[in-house]
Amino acid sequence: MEFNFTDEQELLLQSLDDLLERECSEQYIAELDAAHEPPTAFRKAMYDTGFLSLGFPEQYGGTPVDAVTLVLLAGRVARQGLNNGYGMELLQAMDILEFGSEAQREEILGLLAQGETPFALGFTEPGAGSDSSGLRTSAVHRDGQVVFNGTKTLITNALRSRNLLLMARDPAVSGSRGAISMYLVPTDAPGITYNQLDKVVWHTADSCEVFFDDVTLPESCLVGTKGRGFEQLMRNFEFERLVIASQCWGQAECAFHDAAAYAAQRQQFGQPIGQFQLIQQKLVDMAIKVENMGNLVLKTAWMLDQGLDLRTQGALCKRYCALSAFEVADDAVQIFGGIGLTNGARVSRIWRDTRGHRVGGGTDEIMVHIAGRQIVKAHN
């Protein structure tokens, strides 16, 4: 396997490093986290410099690149300590570019150009998290309109997005997945109300309960084909998990470097704590995990570029990186000691945010379910 990056990848990474230094300092990220604000200015800068259009089709002003390049960039932004700072916008745009109408495409691309979050994914419900068959929000089609009723919960960026990419069920259709369709719903549509949830993780993105009470919209809000919503959503799920894994890799690397630097200069008992073997053991184990995360992310991205099946590999990658990133961040907090438990320490923020990735994009347990059954099937 070739481990060298291409000249183009090296140039992109150098250009991104320069942009991060100018537009995404540690102080900027800390201020966003404290104020619970999204990185709008940084996203606008990413768009203006062409990074947010990487991976988009050429007909929409994009530049096609391979998955390896995209995860390298996502990992590099996360290495700055910014959670969900790059990659998710591409996933959101691709859902609309692939299945949406021309009007929907224009709206979403326009929002991206402004540095805004184009939409929030309205999937999770009180009775339907990992169990998609439990989805109950209804979408009744009649007389050229759609009427929505139901409740969504833990919807990330619901307050700051212009739209919801809503997954809803037609109660007149029997079965499970074939009854689910995808809709682009304006967040200010009459009949929608919100209850913001105060969560421990991901302070740069809000999370809400969203209530739909006879929300009525034209049928043009349908995205793609009626009854194919679940299939459309799953189309990009494997790549979403890979992007999450790359973010975990980058954040873990950030926590590792912060902890190693702190251990080299923090004096206790007349010497740097990095001279103590127990601290060295933590740093060694952290370095191994960061190295393994990078190798697993890049291999999985390479497999995606080759068109190989990622059902097992994607779940293995996401589970390992989410778990390992949290373990690395936890060890970093321990090395920092009491200061690592303060909100001013970057490692404490990374510790919080990596914990969220063990749930978002598929829980640790669901990754076992996905990969485990494929492993058993392959050896039957």
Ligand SMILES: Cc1cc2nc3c(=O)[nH]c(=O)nc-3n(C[C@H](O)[C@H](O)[C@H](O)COP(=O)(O)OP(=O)(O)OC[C@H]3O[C@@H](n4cnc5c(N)ncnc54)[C@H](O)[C@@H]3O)c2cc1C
Contents of the next structure:
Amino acid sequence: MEFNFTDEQELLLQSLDDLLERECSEQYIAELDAAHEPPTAFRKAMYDTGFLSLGFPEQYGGTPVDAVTLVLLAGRVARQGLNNGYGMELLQAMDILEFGSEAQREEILGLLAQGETPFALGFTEPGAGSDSSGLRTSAVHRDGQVVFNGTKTLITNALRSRNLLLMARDPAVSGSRGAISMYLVPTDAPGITYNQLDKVVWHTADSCEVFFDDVTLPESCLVGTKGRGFEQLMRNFEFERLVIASQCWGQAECAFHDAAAYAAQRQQFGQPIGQFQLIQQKLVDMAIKVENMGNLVLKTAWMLDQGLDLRTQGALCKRYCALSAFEVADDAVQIFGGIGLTNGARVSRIWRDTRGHRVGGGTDEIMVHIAGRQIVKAHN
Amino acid sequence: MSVAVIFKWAYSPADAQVRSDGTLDLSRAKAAISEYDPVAIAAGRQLANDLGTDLVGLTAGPAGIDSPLMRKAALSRGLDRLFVATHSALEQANSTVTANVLAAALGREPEIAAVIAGAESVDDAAGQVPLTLAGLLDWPGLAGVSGIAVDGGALEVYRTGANRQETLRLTGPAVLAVTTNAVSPPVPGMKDILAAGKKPATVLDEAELGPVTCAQAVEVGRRPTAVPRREGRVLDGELAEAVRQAVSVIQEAGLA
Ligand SMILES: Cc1cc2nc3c(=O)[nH]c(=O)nc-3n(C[C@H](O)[C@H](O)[C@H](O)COP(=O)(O)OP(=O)(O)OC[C@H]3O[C@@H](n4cnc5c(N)ncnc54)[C@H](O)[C@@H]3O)c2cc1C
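The block above covers the form predicted on its own; next, return the form predicted together with the named molecule.
Now the complete complex, all chains and molecules, led by this one.
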């Protein structure tokens, strides 16, 4: 077994470190977080250096790359303390590159090149969260047009994106199979209104309820095959979980290093608090979790590269990393004491942001639901 | 015709641990292109583009210096090809020996418009190699170069001093050591890194380079000198008050 990086990975990580130092300082991230702004300038720099098109097919100006390398990069950006800084756009764009029309591909790649968020994923509804089959937003195809009605909620980046990748059902088809399709819908289409949600996590991305009231668009907004939307979305879900897990890993590592450095210099009772065994125990447990997260993420990415089935592994990885990252961040806040609960401390932001990953992309419990069933089935 | 860039593959002191006796432990340090040399490579790339020539890189060291990682690290930064000069005399490198080996290696390149170098190396920080090399080549050697332009086929070199901006016109090849901020080196992307593996690299070994016969200054001792302790003062209070305090601290220290 080989734990070393390849030369290419080593050099890419060095390049990324240089870029992070130049374009993604802690001050920059803290300012975005305070102003609730997305990291557009950083994304643009990532695009210009080719990082944002890594993994895209060559015919779209990208450079194919393996999943192990991608999660290393996603983890490294997250280690800077930036939430959702890398990986998600690529992931989303894959849906369009794979299933979209030529016009849709051009639109999305053009937006990526400008550092913009190409689209928001419109899946969750007030009545359909973990249970996606309960999705009610309707898409009625009539005379070359589609009419949308319904409500989506908790949609990340809805206000900042030019498009929504909308999941909607054909009311004429009963059940879920064959009913749900995927659409690329401009966010400024007449009949769409927004209600911004004031969430406590992920300040660099907005979250919204989105209302569709007889929104009428040409049928060319359909992505891929009618009635196959769910399968299309699922194709990249396991990869999404892996990217989320790698971000959790990076953020946890950031919180761990901050906490260890603070423990080494903060003096109480005449000595650095890092000398107290209770603090050391926290640091040791945090280090074990960070190490485990890295191993799980890299092994899962390797499995993806080998074309192995990820249903169980992806869920194990997402559950462990989201939960452990939050635990590490929580211990980091504890080590910082009161200052850790102020906005000036990076660990407080990581604590907030890692909490979001225990729900977004599938909850901790749903990961048990997915992996648990598989484990029992495999042993039956 | 080509433009050459010399660069050093060195352990970064940033990764070094200082032992309790003051000596450096480099066992966990990684080798990389010396900190200021990417600026030299970027300046060389710009000049080669302006002249419409090749950009050739050159590094020198003991035999162990050559590795696929070193080659790709250098070539991904915009070099067209690479010379790796290996010589046993460089096991205990000093700037005179290094410059001699580099001069011998540059003899393999038929016509060079200029040799570009970084301000200083990250480990020795002496800045001597480029100027010694210039002397060996019998070319002008200019340090502190902040810009290079091509004017009617001739090179114009800009140097910015404390109270002057010089423009110098070169009538032939020269060795130019650029300042740390002469240009902003681009960050190599995946495409550059992948392409680097396919670019040509030539190893010039001791047999090809010949013996180093120059007189040498051999290091016979090294000890750390006491570094003046840095005083840290945390200034509390509102920003305006903190600035006032900072000003008076600076004045008390006789720094302003
Ligand atoms: C930060 C953030 C960003 C998000 N971004 C997006 C986005 O961009 N697009 C989008 O479409 N959605 C997004 N979501 C929504 C997200 O996908 C849902 O919140 C998530 O799927 C859970 O759905 P829910 O909130 O309706 O909770 P529910 O499904 O109602 O769950 C409530 C609780 O019940 C548990 N539960 C549910 N079913 C089971 C079960 N079978 N067994 C055991 N426990 C169960 C859950 O784990 C949870 O603890 C985002 C959410 C967050 C927090």
